[in-house]
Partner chain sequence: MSAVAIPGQRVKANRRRLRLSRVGLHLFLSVLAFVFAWPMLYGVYLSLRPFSDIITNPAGPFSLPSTLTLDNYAYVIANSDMLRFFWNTAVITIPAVLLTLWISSMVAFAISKYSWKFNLIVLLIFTAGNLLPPQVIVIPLVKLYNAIPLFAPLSANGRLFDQFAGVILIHTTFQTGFCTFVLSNYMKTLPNELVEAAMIDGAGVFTIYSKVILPLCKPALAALAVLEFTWIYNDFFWALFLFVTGDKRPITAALNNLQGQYVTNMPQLAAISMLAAIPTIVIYLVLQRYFVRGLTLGAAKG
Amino acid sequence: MADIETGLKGQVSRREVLKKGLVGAAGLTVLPTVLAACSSAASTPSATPTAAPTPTPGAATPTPAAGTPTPVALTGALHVGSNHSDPSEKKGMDAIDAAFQAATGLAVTLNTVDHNTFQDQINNYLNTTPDDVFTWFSGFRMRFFASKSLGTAIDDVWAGVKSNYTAGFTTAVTGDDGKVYGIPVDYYPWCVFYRKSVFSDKGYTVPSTWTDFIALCNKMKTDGLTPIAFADKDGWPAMGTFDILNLRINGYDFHVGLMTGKQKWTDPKVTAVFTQWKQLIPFYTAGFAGLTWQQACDTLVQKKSGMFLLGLFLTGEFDTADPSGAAKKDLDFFPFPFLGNQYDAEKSLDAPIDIWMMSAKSQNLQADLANAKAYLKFWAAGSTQVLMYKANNGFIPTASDADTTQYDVLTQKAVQIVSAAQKITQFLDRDTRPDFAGANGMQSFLLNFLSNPGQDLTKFQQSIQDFWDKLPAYTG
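Stick to the form predicted on its own and return the structure of that chain only.
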């Protein structure tokens, strides 16, 4: 394993980054403390936590860049695999595919699979009968499948659209072999969401410290609210809580080291994370292990719960649960509280990036290759990404030519929070290897902890480390 700071020498201040035009968190991927690199002979994966660029909210739309699609007639077919199964996301996909057909004359064959099923079965999907292109995640999740020859390099496509992205995105979509394997299309920060009217009516104030946060949870419980909406039926939501607690307690460097195997799960620092987490569990939604995040989100819509730690994409569920839009207008959020230690200054948070990839084993790819590349290029345009944003405001466009004047108040605030963060991570299941993060790995371990937080943590953490140690060597 190469050192986390391989290939990057010296310190670059945030001011220097901004001067060079790499505005926002994506630009920070050039910092030694943000970018993690892995050698081609590594035995464990590297994490490359990267975040999206953060254009100034309300700024004028720039001149269309190289990513802007131009009408071109296409013939043949195109098969697209999508995990955008939620109603608002499906609406966005339909709008984009309709726009693509209008521009090219080519109708897309769209294969939509439930988000969690898609993620859990991705390995089998990519090894058997994948579609030509598919939606996926940046970071290690992308590099892992690229290293297994399950993704097709798209350097030629990227060469034509990279001017529409800040420099940090190149890192986000570059494989261990130095080739590009994805098109970044959106990002979303994880924060604590709440209803403004609930806080106003109850006299609550936004907590900035852990002490204030726990005090607020106790007050909400006394007032008959579920303090923290929580659901983990799908396995991954709990990862967001582990991430932010580890970042707040142990800092960015330790968190990245833990994700890459350079730190041990038996470390007392990990014990501190689970010990701190125990304080939150009594405030969670009853029966959370059997609830989806959408069901938990609905309790926030219904004002039955007070807060919810999740990604900005939850705005799509607000649209579904309350089509009037009144609930979403009442929505606000704040960064997870700080703990009063040396890591407060990092202002760390998860801000995952979604991408589109081209499969390697599609039975139709040879015939559909030109169409697949055209589709990926189409997605690289801000005008395309804004179509998804209009359907679900939780997906912030990544392209530099996206029309930021269309951003709502929540999006503008999200851009500002990401821009203020000194350290950005993707998400636990994107910053580590998928065979560790999946249903048989960390998803199960975290559910085990949540169902029995009083268990012997020494034995529990050893079981996680044993699982890691038994994984086959990563040779990306």
Contents of the next structure:
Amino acid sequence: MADIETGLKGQVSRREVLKKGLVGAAGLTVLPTVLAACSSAASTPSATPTAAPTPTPGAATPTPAAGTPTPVALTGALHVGSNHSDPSEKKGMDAIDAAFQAATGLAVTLNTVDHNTFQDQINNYLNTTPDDVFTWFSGFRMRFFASKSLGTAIDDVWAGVKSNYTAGFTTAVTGDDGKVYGIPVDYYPWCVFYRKSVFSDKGYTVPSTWTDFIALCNKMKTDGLTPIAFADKDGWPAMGTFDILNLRINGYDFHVGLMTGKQKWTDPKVTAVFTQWKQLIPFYTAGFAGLTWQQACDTLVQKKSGMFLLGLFLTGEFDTADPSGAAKKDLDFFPFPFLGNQYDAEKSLDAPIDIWMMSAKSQNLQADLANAKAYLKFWAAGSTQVLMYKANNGFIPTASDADTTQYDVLTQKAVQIVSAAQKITQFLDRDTRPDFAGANGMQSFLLNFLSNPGQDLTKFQQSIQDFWDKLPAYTG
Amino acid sequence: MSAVAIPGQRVKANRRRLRLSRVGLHLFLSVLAFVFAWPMLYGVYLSLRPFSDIITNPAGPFSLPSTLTLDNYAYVIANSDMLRFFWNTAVITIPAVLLTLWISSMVAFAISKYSWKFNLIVLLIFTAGNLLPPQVIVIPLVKLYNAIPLFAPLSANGRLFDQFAGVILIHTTFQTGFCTFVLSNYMKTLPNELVEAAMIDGAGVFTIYSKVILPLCKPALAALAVLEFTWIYNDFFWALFLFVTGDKRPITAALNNLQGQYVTNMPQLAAISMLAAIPTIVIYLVLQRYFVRGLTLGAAKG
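With the form predicted on its own in hand, show me what the form predicted together with its partner chain looks like.
And the full complex, kicking off with our chain again.
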């Protein structure tokens, strides 16, 4: 129980993480320490402290893009495990690894495994022959594996790059034992997406209250649109709706309590969430239980549906579906409508942070340790993160020195919305224990509810609570 | 007269009934054939369409095409690194099939041509192995593989896990049971006099196996080779669990690589699926008589 409370504490204080992070990212502060961080990043790990022949560029000029690490020659090998399997993300990874090689002379060995398999295999992977460093998620998911000793603490790396992050980020990457296990590299918010042209053609206005929202849905329905695109084949997209409804109806503290087991699923407050949710289900895409979110997103591309609550990564599907970029230019979003209660002021939302971790059981880790640390430090630079952002606009950099002039309109808006939020959560499956969020747990409970919303909620909630109670004790 | 007319009418009626049932049968078979062919046909159709065409069309993937193009094939051939994955498949499938046939033919020979105490038990164990679903052993197997050391060049990381050798081994293990069962039944149909004659001529056990029995088993071995090739080629399960290195996967598991987290280009996925299916289709078309024979081999004892 103590462990869970430790986890909870971490989450509570995370409320400030992105808010502060974004103020920094918006270019309001250019930290001079960044340079120091980066030069130390490059010099500490090297076994051969010979400077590369190339002169250090701009070491004295504090430009926003000053994250360019000092070139230092690295020798040996580095094994990198990546779940960036989409074509655009692969390009981003290639660009970053090329930049890393240019800076250090070290060519990394990249092992790309498609995102869903990577996630399904993570236990296998970390317990057997993991790469030295790997892509993962902050929140409970990171703390879980850190507590199982499957991640290596990287406090020394963090100490070197900390100044490039706002203070709140530390909690997002701190494990239950108080040590740092990850380097945050990007995040994305969950909002309601829509097409500007559809709204202007039909005279719709962006709803800010629940009443407006429902009225708009009804109007869209009579106009022959699917009001809300929805898909839950993979189990997790529905969690986004649960999160935001719970945050709006019961507030951040209750939500976090529920995620960590301090609150009960049988609570009438949870009933209120599901009751509210029932109002939305008639507006969803038909057959959503068998659709992937991409398929639902395509209906938004085709202007067959009106709105879609999803993460900013949805823009990637727009890029693929309409390479001309016209559809994406027509894309806009707004925060989920407010319910007119005391929690409106929180303006809370899901904005998950992605991180890089160092594995513990990699066979090569001892040999590659210095290189691995150099690589993690390299990722902590805004200039590195912007390379990924340029390849796929769904990844908003977390580093304070990221060059915000590169951001497009949607990203700037996302930065604004997240900055305005008083409380930020990571997403249900990142905020609670994996065995609870997984396919046997919340994924199937939510699907069960969605396919049969009329069922006895008391019984339904009891079954969730029973599931939680039967889980083995979480030994952090 | 009437006595003649009645049978004639009856024949006519029979013929009509025959024709009706014929039509019904063919209708049924056509529908069934279509149902079976549908995934393949639809896959081909989907792979020929540009993604944007599907997205912009209100009927989605079921719409009529505005254009058909081979661009998806060109893209996946150029970008999916598929030659590497086909090579991985070959590295797994070919040794696994050869090993399976070699081992199972020896076991089958021993239990069908020699009489000793544990004949039946051994055959039972091998056959019972077929009934074990691979899913139940996957977690212990992963742990076991990770703990078993293996030397280079069979293993790049010093373990059995995440290595071709490990996947070949588990395929061989699982397929040997079925092959032993089939081959021993087949060998039982070969006259024992052949073995006895060879023994009288002074042939040793291994000579009898390699010079007498194996040549006679050629049809059975060919049929099994075709079956085993398709099964091992099509394996997704072991490849998914026993590899954590993306680049080592065979083509079946590597198809997932094209399915990203955020974007799945269905026509491209269809195109590479079609390409991945080609080897099995070719093998089947070329060797289909062995294939069909393989399915009934050992079903009846001579």
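Only a predicted model underlies this, so the values are computations on that prediction, with no experimental measurement involved. Rigid core here is just the name for the largest C-alpha set that superposes within 1.5 Å across the two forms. Residue numbers count along the first chain shown, from 1.
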Hinge candidate matching the rigid-part switch between these two forms, set Pro352, His84, Val270, Gly316
Pro352
Turn of the lesser rigid segment against the greater one between these two forms, rounded to whole degrees:
11
Report, in Å with one decimal, the C-alpha displacement of Ala103 between these two forms after core superposition.
3.9
